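Just one chain is shown here, as structure tokens, and it is the form predicted on its own.
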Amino acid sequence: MILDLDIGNTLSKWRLKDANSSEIRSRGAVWTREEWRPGSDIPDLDVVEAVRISSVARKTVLQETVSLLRRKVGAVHVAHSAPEALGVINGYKEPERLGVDRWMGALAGYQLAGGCCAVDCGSAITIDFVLPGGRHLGGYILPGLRLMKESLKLGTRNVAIDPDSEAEELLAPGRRTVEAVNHGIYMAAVSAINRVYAEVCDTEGVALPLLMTGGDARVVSRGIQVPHAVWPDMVYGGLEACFPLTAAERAGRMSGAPYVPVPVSLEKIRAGLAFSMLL
């Protein structure tokens, strides 16, 4: 078995995947700590024979995975930023200082998409660039929705949006002061994505395909006004084109990668930016 790592700030997430046929056998996550051990949240190391790492957490808590993992598990690699990768070439002035997370997530979506809008719904939400040919023009930050819910303190941080609801209803005004807050902060995480991703297509003259992961992009997706597609799996979905280890990967399939949506056209990205800046 092979055992993908997605460490985060919050949340640790793993999945096991056959080495043999490629399958997800199964998957979940852990709040991410100081110190990781194997546990009843955690798969049994003794069936995994190699571990792939995309850490974004404090280093000791890297440190002590790996130093578990190596007592454990014959091979471990892990995921660094660099200048280039995969024929994707780095934005940032520091390339080790972009978040291996963004760069696994630049990388999948390079090699599925050819260029790409790359988001990520998490605690933060991150929006990347990469361009056909391969150029990361770097990318935006902006708080997600928890974080954004929690800096009102208006004691609705434990209500969460209903990842079911359509986006129209979160986009009403709310009768509630919870509404108020969950339709305020959706309305301000979808209205950002849509108008960068349109602002940097119309500067660089190209209607680049959108992919979208993290554990809200379900729900903000519901209010992306362009062709998009939700890959739950896109960091793994890096780790895999990094570091291939099955059949299927060395022939450069990733797992669980979606169907990508062909973009609206440029003339209708630029149309629709044009009159929202005349509102």
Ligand SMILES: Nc1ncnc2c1ncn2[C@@H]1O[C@H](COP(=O)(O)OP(=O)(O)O)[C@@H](O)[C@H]1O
Contents of the next structure:
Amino acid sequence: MILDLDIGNTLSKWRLKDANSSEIRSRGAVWTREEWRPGSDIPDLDVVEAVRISSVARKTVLQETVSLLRRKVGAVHVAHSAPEALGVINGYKEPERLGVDRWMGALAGYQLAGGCCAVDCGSAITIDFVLPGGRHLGGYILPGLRLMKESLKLGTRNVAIDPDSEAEELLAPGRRTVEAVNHGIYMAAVSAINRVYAEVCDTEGVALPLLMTGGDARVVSRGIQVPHAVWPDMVYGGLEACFPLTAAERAGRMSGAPYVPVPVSLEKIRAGLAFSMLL
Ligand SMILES: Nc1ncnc2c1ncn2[C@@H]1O[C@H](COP(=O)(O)OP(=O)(O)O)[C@@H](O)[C@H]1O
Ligand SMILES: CC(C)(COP(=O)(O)O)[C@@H](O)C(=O)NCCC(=O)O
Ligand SMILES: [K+]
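Okay, that was the form predicted on its own. Show me the form predicted together with the ligand next.
Time for the whole complex; same chain goes first.
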């Protein structure tokens, strides 16, 4: 079994993948905290022959996790942001400072779709661009839905957006504080993604496939008008691409990868942008 770990600022996600059949056998998440420990909802390490880790948590969390795992598992692979990997050139001036979850998403998106816009809606919302040919442009970081809500301190922090809500409902003016807050932050997230996508495609002269991941991807995606795909395992896809262990992975296949969304034409993207700016 292969254990894949995606340690975010809020949640540490894991999944167990069968090295022979490539099937995902189980998955789960625990709060990111001092140390990642095998426990009730975390897999039994006896069946694990290799671990792959993407972590944006504090260095000590990663160090402790790795030293715990190294005692029990033969192969522990830790992903790092690099100046170049798998045909993608990191756009950061200091490439190692790019969040490794963003780097994993960019690599996975590039492997799947050639160029892409990779959006990760977690504690933060990140929007990264990779052009066909592999140049990563860098990206945008904004607070995630939960962080935006917590920063307001209006006593609404415990009333989450219902992930099953329709976008239309969430974009309407709120008529109570909690509704005004939820609809406001939803509007902020959705309009930022729509706008950034259109602006960068316009500037670069290319309509890029849009891929979304993260805990809030499903609800945010309902407000995104252009074609896109939600890929919950996108960060894991980057781990598979960087550290291929199975035959399927060595052939470039990533578990749970979606069909590549066909973007609308650049003309349509530009028309939408002009319309929204009343040009
Ligand atoms: N069951 C859940 N528990 C906690 N957060 C959730 C849950 N479902 C959705 N979320 C949302 O997902 C976010 C965490 O998403 P995730 O992509 O795991 O973040 P990160 O990678 O930053 O840890 C939270 O900030 C919250 O808005
Ligand atoms: C931007 C992030 C906080 C997003 O993390 P997440 O919301 O997935 O927990 C993370 O990618 C990070 O710590 N990045 C380092 C800074 C940067 O990418 O520029
Ligand atoms: K994120």
